Structure formats: structure tokens, C-alpha cells
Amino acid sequence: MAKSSATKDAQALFHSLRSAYAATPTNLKIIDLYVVFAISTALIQVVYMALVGSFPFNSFLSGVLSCIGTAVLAVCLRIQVNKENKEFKDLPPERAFADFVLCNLVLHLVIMNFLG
């Protein structure tokens, strides 16, 4: 009795989940993709480094860290974007780009120099 109620639950959460993100404006959706695509290249650099070894472990930290900091500029740029965002209602998203690519060149020169 109990699992089936839980499954109730879980589909019932899943449905809102989906119907709420079927709202969400697609220039959000594609920023969420480009997460998603950063968060799995980290993983799959993990996992190569589990599985092949990590000699040039300067070159596995500055790509993860890569993934991930280009990961949380992309949350950083969903989070001026979005409309429904009441802080960051007086910024024009054309501004909210530019510093994205603005920190991405600074890490990306950091993670460049980290190189060696």
C-alpha cells in the first residue's frame, strides 16, 4: 500500500515538474542545456581519469574546473536572464551576456596560466 502510494506521489511530482518546465522560454531552456552539457563533459573527464589514470593531473584539474566554473557562469547568466527574476529586472540581457563572456575569458585565462 505504501509503495503505490509513494509511486502516486512521484508521478504526481514528475508531471508538475514537466508542465512547469514546459512554460519555461526557450532561450532558458537552451542555457539549461548548455548546463547540463558542461556538468556531463566534467563527469566524463572523471570517469576517463578513473578509469585511464591522471599523469598531467594539471590538465584533468583544469578542464573539470573549466566544466564547472563555465557551468556556474551559465546558472549565473539563467538567473539575470529569466524574466520572473525581480533583481535583475532593470539589466538588459545583452549586458547579462556580456559579462558572461566577460568571466569566461577571465577563467579560461586562469585556467590557461594554471596549465603551466
Contents of the next structure:
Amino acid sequence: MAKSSATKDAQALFHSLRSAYAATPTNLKIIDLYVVFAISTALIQVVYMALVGSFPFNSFLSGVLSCIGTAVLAVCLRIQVNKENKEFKDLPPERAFADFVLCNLVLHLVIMNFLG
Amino acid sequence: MLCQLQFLTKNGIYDFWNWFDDRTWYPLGRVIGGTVYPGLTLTAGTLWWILNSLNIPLSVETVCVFTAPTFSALAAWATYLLTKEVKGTGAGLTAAALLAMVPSYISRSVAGSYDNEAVAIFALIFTFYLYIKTLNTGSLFYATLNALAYFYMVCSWGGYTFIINLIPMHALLCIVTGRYSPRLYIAYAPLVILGTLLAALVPVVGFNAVMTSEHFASFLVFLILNVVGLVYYIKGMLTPKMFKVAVTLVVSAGLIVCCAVVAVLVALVASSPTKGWSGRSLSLLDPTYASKYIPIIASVSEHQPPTWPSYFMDINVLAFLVPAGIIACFLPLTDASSFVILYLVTSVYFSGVMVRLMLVLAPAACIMSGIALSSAFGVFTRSIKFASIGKQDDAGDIGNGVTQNHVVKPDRNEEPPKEKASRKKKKEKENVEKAPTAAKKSERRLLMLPMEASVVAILLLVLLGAFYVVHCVWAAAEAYSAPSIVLTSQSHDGLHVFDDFREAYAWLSHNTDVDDKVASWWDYGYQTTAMANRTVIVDNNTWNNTHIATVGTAMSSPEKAAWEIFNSLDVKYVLVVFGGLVGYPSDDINKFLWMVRIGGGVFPHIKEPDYLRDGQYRIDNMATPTMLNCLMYKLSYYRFVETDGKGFDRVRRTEIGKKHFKLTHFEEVFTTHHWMVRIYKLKPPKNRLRGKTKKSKSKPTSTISKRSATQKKNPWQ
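Since the structure above is the form predicted alone, I would like to see how the form predicted in complex with the partner chain looks, so please show that one next.
Every chain and every other molecule in the complex is listed next, the one we just looked at coming first.
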């Protein structure tokens, strides 16, 4: 009985989440896809490391951190361009994107240096 | 340090990273790039390069001398920016003025103090400023700059772990107190990722940036922040009822996962012997740790807990202003002001552990006192102003409203739009506004102090400031203006100058061979390398404990064993610092117990109780035979009785225990004017063959042996 109510709740939750998410604009959805892709790449690398070993540790570190860093920066961008966030109303999306590009540039320069 | 810069300017950055210095730590040598925080050297090198490319021909030494003052100016500027972000321009200016004079920081920023901390304090404050700026604006651009400033801090000083623990603490505080905002995410998450990568680029940190426990806090908070961010996002999407359902579902599942992750982490950390924490950091958390386990950390006087007078000496009246500043930070409490409070509290704790970290406390105290002073001035001047304006009633209305907006709400975020709005409102509908302004006015009346009281209070505050300035000038003149290598003392018959160190180093550089090795305690390693240009065994960069322990063992062994150790290290000369004749308290005899402890930590045959009589360290006739026969005692007090006939040590204030003795394996080659530095040469090993031929009693060889015997007595005549 309890289990069925739990599953029902879960289903209702799932539905409401889906309907709420369907309302998000397309550009945010694209960013979400990008974030999911980056995180899954990081996960693949972690699994690979667990299987094969972390010998060139700097390579592993830079690989994983570049994925996580990309994801984090994309999340930051998403926060800034999201219209629902009142705090960033006066921040134009162009400026947000420029910041994002700059930060990514720094991140990947560092990673290229660290990759060795 | 200086020679690093010379090397850098001469050979370029790539050679600097790969530089293997064989002039120190003989016979090991030292990889400079991997054992030094390169920030200071690179900064000074860049300055020198810029000046030279602008055709301003300055020598490397000049640049070194002026690096610290330049950066102290920059630090004052960074303090202004940081305090401005927290409490407005007035507080910022006051804080910068206070920091410019604070004695604790003067000790590191005087011209000629070429030390890591000189640039590191600037980097510290600037990193904090950029963090606060990012937190206030939520701009990714400042987050990038913040990571770069953090990188500079990692380059300059080991104290960067303070930042990487303080900022997560603040983020956690914000989350726990329900102040999470997207701005916090933007300020914190990129900093952790970029900062970790950048820190790993510095060779001396390397993989420590992800492997040691000092950095784990930041990753943990990073995870928590991500989860919290996701929760807030979902909460915004769902209706409250559905959110409750989601929470119950997720919490039950998530708790299990969390427990598993924490268990794995704890197991990982617990499996490493020191629990993953490096010694210096452990001694911060547990003040007794270092003295228990790591004598080399405890032996440095800067790593001792400070005394109360040193607080008064170093931050003076700021200590009394700080509580007022904390109160001012709570009205109103913003993210930025909570950060400053956290910074102050942690740095007070750390300064209580190590006297050196007083340097980290000083900026926090300055910021707090700046806030306190400026808000106190704000209250007093406002009440004076309103007391005078209150008489001419209607004229004050508009002006007051605007000034109040200026003074009472210095929160930078909200100020500009509100101010604009209120101005607009006033212009458009002044009549409607009358009622609220009246209410405001009565409120303001309540806050007002009597005119006389506020005038007196302002005068007292100015007096306090003047007292602070006087103290700072006095401290700078008395404590930090004299070079530490030339000592002076004021006695009734005038000023005495003790220039013994330079005398000794000059003697070494003129009278010994370039490749001779000089052994001394590590305190004098850098000086010997720089001023005498001789290879030393250990120096102030204490990267190898065993090697220092070897020297400590040699110093605390009897003469023969010590000679063997030194001979095996290829040492030609031994340098000891002795203050017994002139009363110079920080000499080698006073440091000797640390040599015994450090030596005993690695070589167990050196036992500390052997050198103590009933737990007391003494050198008079009650001293233990081990103490009276050890090398350090002998080298310090050799021929000492000849000075006054009694052998009275002015530092220990006793007569020495063993007065007449001879050295068999060492010979005195140089003693400076005030006996402060004594240099001994290792005698060459005895020639065994000659002893045997002497037994055979053949005539010509015996004359040779006789001559050699006379030579042995005085082989350098």
C-alpha cells in the first residue's frame, strides 16, 4: 500500500517536473544538454580511471576537471541568462556570454598547460 | 632569495624552473623550482624586466629592496577596495589608512625586507576583495579574476590554504543560514575548479592541491553547493506541495548515498598516517601538535604562540576597535560583512596559535577598525549636522533624506537604484512624501546624540587615531628600521654597534676556498650563502628534516663523533654564534636544545634528558657531562675563560661549568671582535703511518715525526 502510494507520488512528481521543464526556453535547454554531456564525459573518465588506473595523474585530473569546469561555467551562464532570476535582470546576455567565453578560455589554457 | 632573482634575470624563467642549486644543502643540493614558492622571485623579476625594458637601469638588488614597499602600497589599495565592497567608501579609506601604518605589516613591508609575506598579504587581501566583488555582482568576469588572484597567492606563500579553507567556510555559512543565492554559486564554484587547477600548476604545490586534506573542505563544500543549487532550482520549478513530495523521496534515497560517500572519504583519510594533513597545518588546528611531533616547526620562534604584549605591539588600538567593527558589520548583516566577520574570527584564532600569523590578522583588524571608526564618525557627524540643521526646519528635509540614504545604507548593491528612486519620488510627489519623511525624521531624532557629546566623542576618536599613529611611528623606528644583521645596543656610555656577523662572513669569503663547505645551524644558512658565498650544509629553507637532524646531531655529539659526521659531509669550517660575551640572547647555546631535539628525532642515540640536569637546561658546573662534552659547548666556550678569568656568561648569567679544555679535532681559526661568531676548522685526520714509523725509532723518520708533531700543534704558522 505504502509502496504504491510512493510510486504514485513519484509519478506525479515526475509529471509535474516534466511539465515545468517543458516551459523553459530552448536556449536554456541547450545549455542543460551541454551540462549533461559534460558531466557524463567526466563520469566516463572516472569510470575509465577506476578500471585502468590513474597513472598519468595530471592527464586524468585535467580531463575530469575540464569537464566539471565546463559544466560549472555553463551552469553559471545558465543562471545569468535565465529570465526568471531577478538578480541578473540588468545583465545583458551578451555580456554574460562574453564572461563565459573568457572564463572558458582561461580554464582551457590552464588545462592545456597542465596536461603536460 | 636574492640569488634566485639574480639567477632568474640572468638565465630566464625556464632555467629557473629546472635550476638545481648545489651551493646549499651539500651534498644533496636543492631543486629550486620544486621547493620554493616562486611568487616573490617572479614578481621582482617581472618588475626588473619591465623597468629595464623602459630603459630605467636599476640593479637587481634595488628592485629587491623596493618590492616590499611597493606591495605594501598595493595592499593598502586592496584593503580599500575590500572594505568599500563591505561597508562603503568611508570605511574603505579609513581601513586603508590604518593598514598603511599597522606595525605588524610594517615588519614585512619595510624596504629591504625581501620576504614571501610582503607580496602574499597583498595577494590575500586582493583575492578576498575579488571574492566579495563576485559575490556582490555575480559576474563571471570577476570570478575569473578571483581565480587568477588566488593563483598568485598560491605562487607566493604557503598561507594560501587559509584562503581555500576560509572561502568554503563562508560559502557553507551562507548555505546553512539560508543565504544561498545564484551569486554565491558563481562566486564559489568556478573558483574551486579553476583555483585547484591553477594551484596544481605551481611545482611546490603540485598534486597536493587535490591530495591533501587541507583542500578537501573546498571540494566537499563544492558538492554541497551543487546539491543546494539544484534543490533551489527544483524548488523554484515546482509547486510547494509537489516539492514536499520530492523532498521526502529524495531525502530517503539521498541519505543512504551520502552516508556511503562520507564513509568512503573517512576511510580514505584515516588510512594515511598523518590523516592527510601536513605538519604545519596540523599545528594550526592543534597548537600542541608541533611541539609534540615536529621539533623543526616548533623551534622557529615565529611559530610560537604570541604573548599578549605582542598583540598590543602589533595591532595596538585596533584590538579595542575590532569589537565595535563586528557590531557595525551586523547592522545590516550582508554576505560581504559576514565574510569579513568570519575572516576576523578565524585569523584571531590562527594568530593565537602562531605569532607569524599575526600578519594575517592585521588586515582583518584594520578592516574591522576602519568600519568601526567610519561608522562611529558617521553617527557623530550626522548628529552634529542634524543638530545644526534641525533649527532651520523645512530646509533640511530634502538634504537630510538624501544624506541618510547615503550614510545609513552603504550596502552597495541596493544603494544606487533606491537613491535614484527616492530622488525621483521627491521631485514628483513631494506632498505625498511628507508623511514618511516626518516619520523618518522622528526616527532620526531618536538616533541623534546631543551635540556636545558627539563633539567630545569625535575629539576622543581623533585622539585615539593620533595615539595609533604615534605608536606605529615608534614601532617602525624602534623595532623594524634596524637591519637584523648589524646589531646595536644602547648603554650608558653611548651606542654600541655589533657588526660581528658581517665581519665573520667577510672573513669566510676572503680566507677560505670557494668550494669549502661551512656547517652552521640552519638559521645562518641563507646569510652564509649570500654574504660569504660559501656552500652550506643546511639553510633556512627547511625542506629536508633529516639533513638538519644530522647537523643537530653533530653539534650535540662529543668532539670525535662530531668530527666524523662533519668530515663525512666534507665540511671544512664550522660556524657557531655565541652571545655570552656581549649578552646576545639568540645565540646557538640558547638554540641548542632544539638541535638536540631535532637530532634526537632522527638519531635516537641523542637523548634530550642527557643534556638536562633535573629537567633544567644549564651550563654551569651543575651541567651534565654530556652537555659539557658536546661540540656546541666546546666550540662556544673554547678559550672563553681567557676573557675575564672567570668565564662568566652574560646571557645565562652564570659561570660556565668547564673552563679549561683543549680541542683535539677542531681548531679555532677566527673569532670576531665581540666573540659573537666563532669559526673553527676541522683538523685533517691524523697520519697513522707516521705513528708506526715513530715506533720503529729510525733516526731520520723520528726527526720528521718530531717536526710533524710541532706542526700538529700549530700547523697554520
